[in-house]
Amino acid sequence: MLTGNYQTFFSKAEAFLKDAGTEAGYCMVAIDIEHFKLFNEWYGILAGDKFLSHIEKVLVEMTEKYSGVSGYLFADDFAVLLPNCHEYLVEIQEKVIDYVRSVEENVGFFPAIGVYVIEDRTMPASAMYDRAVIALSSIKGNYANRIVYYQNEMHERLADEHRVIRDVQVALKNKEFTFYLQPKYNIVTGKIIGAESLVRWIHPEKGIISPGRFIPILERNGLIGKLDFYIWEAVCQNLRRWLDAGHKAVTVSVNLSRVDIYTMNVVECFEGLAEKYRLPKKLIEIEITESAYVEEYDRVKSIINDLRGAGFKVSMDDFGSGYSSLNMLKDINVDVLKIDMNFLKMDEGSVNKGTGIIEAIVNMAHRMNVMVIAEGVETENHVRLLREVGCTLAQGYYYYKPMPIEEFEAIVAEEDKIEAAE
């Protein structure tokens, strides 16, 4: 029978177990369905609930045949015990996955198994689960591995990150979070357009963590909304701070986390950050990474409605890192597109491609009367590339480096540097 909820399933667990043979050997695996939620509004709550219930089927059938014990604990999540073999865990996700093209043959809504080969018997059933989700929670995302073994790595990794995560809010506490400042550059005329804002770490002991140490944990944990709203407003108290010391209006980036359209209502705290610092909503510019327009298309897109309807400029980021559709683009209003670096490490073989895709991008922009920015620009001859295709704006270490916000205001001081903002 599949029990109904977490502790009857550990308590007919750790039963299983001490009657068990010890000649056998058994796992404890823990089985989500990746975008179970989705399948939900795709195709109904009754289709989801009769999903549920052919695993539910599959999980009793797999216990009885090979001996073991199955539960269904909450929403989309089960767990079973079963002798050791991964011949049954590849059964399992067969049957499910049969299920799932039965339904839509190309959707991918398929199992994530987590598995913890158990060598202490006395653990609580509990703890093992635990272990057993640590290598589930690896799988998302990779379609290539659908069932992963626990490692003591992988516990190791979990704890570094609640580390991570619990020492962000003390450094949220005490302000040690601050952002630098990279210009981007018009290289006709030759002054800064703008700048984007990239957040820095600066701890009291350990000096600049990398943001590529904390940013994807609090991303994959769904905290990133907290440290962006606090550098979304130390922007603007910066702004707001060098509009009244007189210097010319310059726009300002900031970086928008695909999390924080699930976390919060972004329209509604730009505004209310444009409204706190009494900024003109033109000096702030929103930059939406490119893997979030086509994960979260019809979500995105209605926020850059509201956003670019509110005042407030938006622009897509690392545009071609991912799976850009240029059919895309003109459905999804933008004010400017920011071009890949990527796309400028060409090697001699494909230097005349890269640039024909580069001169078409371009072109297909101001055709659009769309803004192109291109980034990583490192070199003089990504510079000569970028005049011979028409683009005139870049960011890059050619021209800047990011800065703290003292050197940049001392270049907003000088104002034949600075090009206002329309």
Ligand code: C2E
Given for the second form:
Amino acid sequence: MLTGNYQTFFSKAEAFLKDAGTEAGYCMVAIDIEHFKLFNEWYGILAGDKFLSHIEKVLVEMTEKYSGVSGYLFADDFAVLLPNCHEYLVEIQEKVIDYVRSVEENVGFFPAIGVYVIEDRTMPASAMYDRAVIALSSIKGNYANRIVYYQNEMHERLADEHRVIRDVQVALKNKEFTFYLQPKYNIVTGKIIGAESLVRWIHPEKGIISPGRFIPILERNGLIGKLDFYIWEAVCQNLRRWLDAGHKAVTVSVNLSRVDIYTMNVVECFEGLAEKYRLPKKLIEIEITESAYVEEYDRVKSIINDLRGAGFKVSMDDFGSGYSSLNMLKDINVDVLKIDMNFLKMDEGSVNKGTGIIEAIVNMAHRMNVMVIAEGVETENHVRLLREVGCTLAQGYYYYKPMPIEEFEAIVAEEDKIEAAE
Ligand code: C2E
Ligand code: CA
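Could you give the coordinates for the form predicted together with the ligand, as opposed to the form predicted on its own above?
Everything in the complex follows now, all chains and molecules, and the chain you saw is the first one.
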């Protein structure tokens, strides 16, 4: 019999463990289906319900066959208490995957299975389940390994993530976030054509914290939108200030996280900001990382069309970093391709091929009438290579590192260093 909710499942699991003999070890298992919501969208709610009933059935069979307790908890979350044996978990996995395949071949609605091997049977079942869920949450997006066992470090990592999330909320209130600007440079005219805003956390005790420490955590938890909007607004405020001070206007780009595409109305946000700060829209460029184009193709495509239709610029960030399809480029209209910085990282053995690839990207961009800029330009050799292949726009430490706003302002104030946006 399946228990209807968490509490019943936990009580049954505790009662079971109390009575179970000590010769076998047990494990607490948390199971969910990756992208289950999408399954419902694709095949309909009825098919989704059938899928869930099938999983229930598999789990009941498992507990009848090997002894244990199973439970359907919520949405697509299941739990099962079983003797600790890896093969049993593989059996569950295979039975669920077989079912998915019977609905449609080659789709990836696979179960993720988080396992906590029970050491202390007197621990509350809910705490065992929490640990199984911690293991489960480390699986998302990892298709090579779908059964993961809880380890103590996972708890540490999760606690650290929670700390960062909490601290970010406080830091937003205390206005500890700002952005640095990294100029984008025309290597032929020797002038700055724009800048990219890069968020920085100025922590009162820890000093400057770079985005790599907190952005992935906020993204994983769906909380990046608030910070992104904060930075976009700060960028717009600054653009307004520069215009008011009579500086030449340069385009400033902002980064948009893949997650923003789900959690906010991106187009409305930018429209609202441009209006609030009375900004020509061409001064705002939105960098969307390449992986987003692949994962959320239709959505991203329509957002880009709307943004560009409204007059904003859009660039495809990290182009070539591993996800792009050339076919996709045919249907998606962006203003700028930003060549991923890894292309410039070449050793002697790969330099000929690498140069050829960059040249091909540059030519392709020109043919498509799309601007192209190389990221991560660090050395004179890089610059020589870019000149050779006809890539005139560059961003990187060789020219300028990301810098505080005031430093950038001092440069913008020197008219002859700037190529203003037409
Ligand atoms: P990205 O968009 O690819 O940005 C470029 C990163 O490369 C920046 O790191 C920049 O400081 C660094 N960089 C620039 N020139 C060079 C160079 O010549 N060599 C090397 N090795 N690195 C260079 P940063 O500032 O640490 O940002 C890392 C990533 O964090 C960004 O990668 C972007 O994906 C994300 N990010 C930054 N600011 C924001 C933001 O406001 N919102 C969102 N959602 N993401 C942001
Ligand atoms: Ca970027």
